[in-house]
Amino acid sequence: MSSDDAAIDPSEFRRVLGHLPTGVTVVTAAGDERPAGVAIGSFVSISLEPPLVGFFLGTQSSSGAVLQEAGAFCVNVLAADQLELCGVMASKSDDKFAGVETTTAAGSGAPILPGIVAAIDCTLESVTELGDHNLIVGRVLSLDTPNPDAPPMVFYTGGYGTYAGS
């Protein structure tokens, strides 16, 4: 760490960057013992040719280990009315899928959550450690929009809302 890094207060970093609205997703993977799911606010489209997407996940995340072992995952784009589900997937619960009726992504075998705006099924392309997070890159296998008209969940300045549209 350089002396310049020490000058940036982590809480100020989080506060300022919180002014950038982000979509909210849940990344799921089919684990050997049980499925894994984690709420993510850093999902991004990377490339059209080949079709690549990515997100950042803390290096200490137990869900990250399951995802890497599975070698595949599904990105579930949450609808604005799925705040409770988001909270469960952001928690440290041992069984985040209790009482959740999922379907299975054909390519990855990962859970697809009910009521989502979109699903992006992927194989794991690469994992790159960057600071205290890993950049997870996936190659898209298939895409679906089960609820294309549902407003998406958006995270902004520490709270959840939706896109108002124009």
Ligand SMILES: Cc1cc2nc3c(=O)[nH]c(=O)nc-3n(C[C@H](O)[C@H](O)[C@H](O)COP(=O)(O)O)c2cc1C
The other form holds:
Amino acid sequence: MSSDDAAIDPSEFRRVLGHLPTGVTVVTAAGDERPAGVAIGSFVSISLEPPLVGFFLGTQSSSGAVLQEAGAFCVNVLAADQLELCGVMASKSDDKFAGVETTTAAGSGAPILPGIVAAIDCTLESVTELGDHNLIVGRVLSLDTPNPDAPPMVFYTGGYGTYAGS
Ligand SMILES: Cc1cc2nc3c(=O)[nH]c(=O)nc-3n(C[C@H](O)[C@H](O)[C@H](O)COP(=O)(O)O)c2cc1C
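Form predicted in complex with this ligand structure, per the form predicted on its own context:
Up next: the whole complex, starting with the chain shown before.
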């Protein structure tokens, strides 16, 4: 095992880190021209007091500018049956919301996707550049579980499943 940056092959980095199962969210933000939506697996709870959450967004992501302009965002926790929506939100499509019947989060004004397990609405607290990603921290405005019993989507070793516990 080596700590030399140059010795870490990106595909090996992805392969090994892929053994950590993650939930899958879509972070949305209201835009002046069109809303942003991006599939995010790095979402994390940070602090209870004050209530902070965060995720890591690639510096190349086109959603980053919209999110920073809006100064607010909503985290949509996907259900296991939302694979198609996940694929669209992980794409570079110009119109990721075509045919998706969203509602609007009261605080952030961001779209809330239909069929999600949970929604966490936030104002943008800080953006910190870390390598090729930005750490986006949000202060929670409101939380909800529209479908608390829906099995959540889980991403693991490049594939999708759900929570199999009791
Ligand atoms: C399951 C899954 C999890 C992902 N997690 C992240 C993430 O945590 N951070 C990130 O920057 N991109 C993540 N992505 C990739 C983005 O969704 C993808 O790069 C997207 O095309 C960015 O869109 P945008 O450029 O319109 O913002 C993930 C994709 C998938 C399928």
